[in-house]
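Below you'll find only one chain, the form predicted alone, shown as structure tokens.
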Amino acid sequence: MPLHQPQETHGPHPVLMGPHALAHLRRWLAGNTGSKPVFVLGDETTMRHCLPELMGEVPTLGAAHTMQVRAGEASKDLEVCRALWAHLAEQHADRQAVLVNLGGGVVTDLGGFVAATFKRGIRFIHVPTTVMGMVDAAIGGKTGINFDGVKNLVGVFADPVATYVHPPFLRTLGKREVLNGVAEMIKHGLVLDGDHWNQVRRAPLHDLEALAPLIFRSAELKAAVVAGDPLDRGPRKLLNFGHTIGHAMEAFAMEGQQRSLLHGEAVAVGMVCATWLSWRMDLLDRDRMNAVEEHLMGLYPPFIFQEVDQHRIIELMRNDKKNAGDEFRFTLLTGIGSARVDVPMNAAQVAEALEHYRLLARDAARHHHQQA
């Protein structure tokens, strides 16, 4: 009798999903590690909730040597990264090792990192426990870290061996961590595939049956991107939709007094201003722009900030890796399912985006708080 296959994506790197996934990496292992060290990396909540899964389901990994970083985006740090590095060499890792890296965007984004760069380069596997990871952060080959404030400021290309889409994790996640990731779905939809878009708005988002196929969708998608341009030089900058002011978000929200903000969220606020740029520069029609708004901005909470904020937030935004010389490089919206990159951007005009947006936060809080 043959073996179940897992549903697998066409990029520069497997991604397989579905409740064989996790039957395929047992099989890899026994076939490709033999003695040679196997590490597992997770945060305090992966290690808590999600190893005892995943060990019942690939048994050999009870072997494995563990490593725990603290759960959130301050572990994407240069010192985290040596004390992973110090621990990998006192376990005589070498370089038929294998790093697997159990949880969401950040440890994929580290673990990465780690694997890419210890003794030139180790074997890695993503297994994503988000949303966030399962669409996004674990495809691709990006790996990085924060540096000086600034997200992702170091970092390598570096695929994994494989990334394995396991959605029975996503029993563990609350309300808040389901949107973080499907501000990326939404992203995809908007930008590549206007049906996707819809079925994502309407998508009963506390189903996890219902929600899967939609993130193996929305994971197809950026792996075909990402086929075409590894290097991120090209069409895989569509993918940047939102993340020019959603980086500068994060890491404005990062630095004061106000709620923190969760990548997809601040991506979220992104998208809500490069959505009104892109009916600004006459690129998409008024209808299509309120619609978008106005689901993003009744799916996430609105984030608050002041006017003078606003110098603030677009210097934070000069940090960012699109830039070209003293203008901004956008990915707008032509249509539902369709974008242009590169649009170049002065610094008042992001400050009409951002104005835009203080006053739909404004208003929506507002709202909110009268019927509280």
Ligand SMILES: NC(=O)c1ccc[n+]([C@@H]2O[C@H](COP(=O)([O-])OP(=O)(O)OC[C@H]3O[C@@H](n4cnc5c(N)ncnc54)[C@H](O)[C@@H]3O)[C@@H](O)[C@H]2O)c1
Second form
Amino acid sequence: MPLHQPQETHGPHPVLMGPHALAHLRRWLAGNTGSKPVFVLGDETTMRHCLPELMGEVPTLGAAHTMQVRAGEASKDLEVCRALWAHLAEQHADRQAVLVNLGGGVVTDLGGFVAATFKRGIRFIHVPTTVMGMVDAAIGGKTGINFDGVKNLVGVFADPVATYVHPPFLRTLGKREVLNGVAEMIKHGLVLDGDHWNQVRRAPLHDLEALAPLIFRSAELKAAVVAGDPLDRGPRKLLNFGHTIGHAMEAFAMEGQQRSLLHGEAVAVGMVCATWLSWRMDLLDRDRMNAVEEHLMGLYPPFIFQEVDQHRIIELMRNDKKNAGDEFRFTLLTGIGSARVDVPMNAAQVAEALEHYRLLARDAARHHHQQA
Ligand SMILES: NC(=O)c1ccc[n+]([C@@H]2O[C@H](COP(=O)([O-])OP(=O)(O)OC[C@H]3O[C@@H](n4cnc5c(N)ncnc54)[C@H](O)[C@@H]3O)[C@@H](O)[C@H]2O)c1
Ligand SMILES: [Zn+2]
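Starting from the form predicted alone, produce the coordinates for the form predicted together with this ligand.
Then the entire complex follows, led off by the chain already shown.
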């Protein structure tokens, strides 16, 4: 992209993308921080793999205070916040300080929360380093940590000054983590933009050159939805597609002995179920349903569970803050690239969808087995 200015979206916070995005960050820091302290938060992996590249593009960050947490979901924790608040206080961070969050969704959720609560809020910037971060977690102003075993129980809405999307960071990201984020890109296409779905499903996902423009498009789609509903009171529910069952699957996998599911993998299961329900409710035709199902089943490993587990999965859905009583509210497809929110579903219908997925996964696993 021969742009001298990075591409920019206009929502509650800008998302800057493209080869000149980090040059913009360099100029912003030069103009807005002066002698004020700048902090960089990362996890052990992003500090090793991404910080050198960030420093190369933004040399002034060489003088920043760095703060490192362990890689993984366990860092979205109150004790970790306590340590980071203490560090900011020791280094005399005042309201003029800036925190740069360099990492995946764990670092941006955690760092955003720490910054938003320290001295009633200091400025922060997101520099996502995973596909999940670039197309989803670092956009939209949701920050938070896990508490008492519940994901994202404590948090605030707070916008970064800006989010900088720089795909070359993804060179060191593993294949499974790339696919994890691609699930959200597929979701963006399915509920918002049929062309995007077609491009994502045909793209060679291991090829960063091909993936980068699709990441920009997905980030733009997320930013546009968020701009219309910053506090998640309505239209943002479109982005819940695949998540009603997906969240329950994620929680269920954490309880069991099975190889645990990444968020995007659980959402892929949820999208298969919700696409099937869309067909069952006569909102989507069979050919389209089959196309979505085949693609998702081909891309993600089958998640195996037993028929008796369905009760537990549905029970976990009842615990979800977004569902009320015995009725579940689904976002369903009305086409490829359009969706309807708040479609009521009962437990029997959900069970049918789970059974549909379960049989698909069982067949897919057999098939893999025969091929191996
Ligand atoms: N705030 C939101 O709107 C929102 C949306 C979606 C997800 N999330 C949150 O995001 C988190 C998941 O994000 P994630 O999938 O990015 O997980 P993550 O931050 O844990 O990153 C996944 C793994 O990749 C490593 N990694 C990161 N960048 C790398 C790179 N460039 N090269 C090599 N390794 C790298 C990390 O160290 C980690 O081990 C969850 O906590 C979820 O709740 C938040
Ligand atoms: Zn998600």
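The term rigid core refers to the most C-alpha atoms you can superpose between the two forms while keeping them within 1.5 Å. Numbering follows the first chain given and starts at 1. These numbers come from a predicted model, not from an experiment.
S.K.: So, superposing on the core, is the move of E209 at the CA at least 2 angstroms between these two forms?
M.R.: Where the cores coincide, E209 shows only a C-alpha shift between these two forms that is less than 2 Å.
S.K.: For Q310, is the C-alpha shift between these two forms 2 Å or more after core superposition?
M.R.: Yes, the C-alpha moves 2 Å or more.
S.K.: Would you say N346 moves between these two forms, meaning its CA shifts by 2 Å or more once the core is fitted?
M.R.: Yes, its C-alpha moves 2 Å or more.
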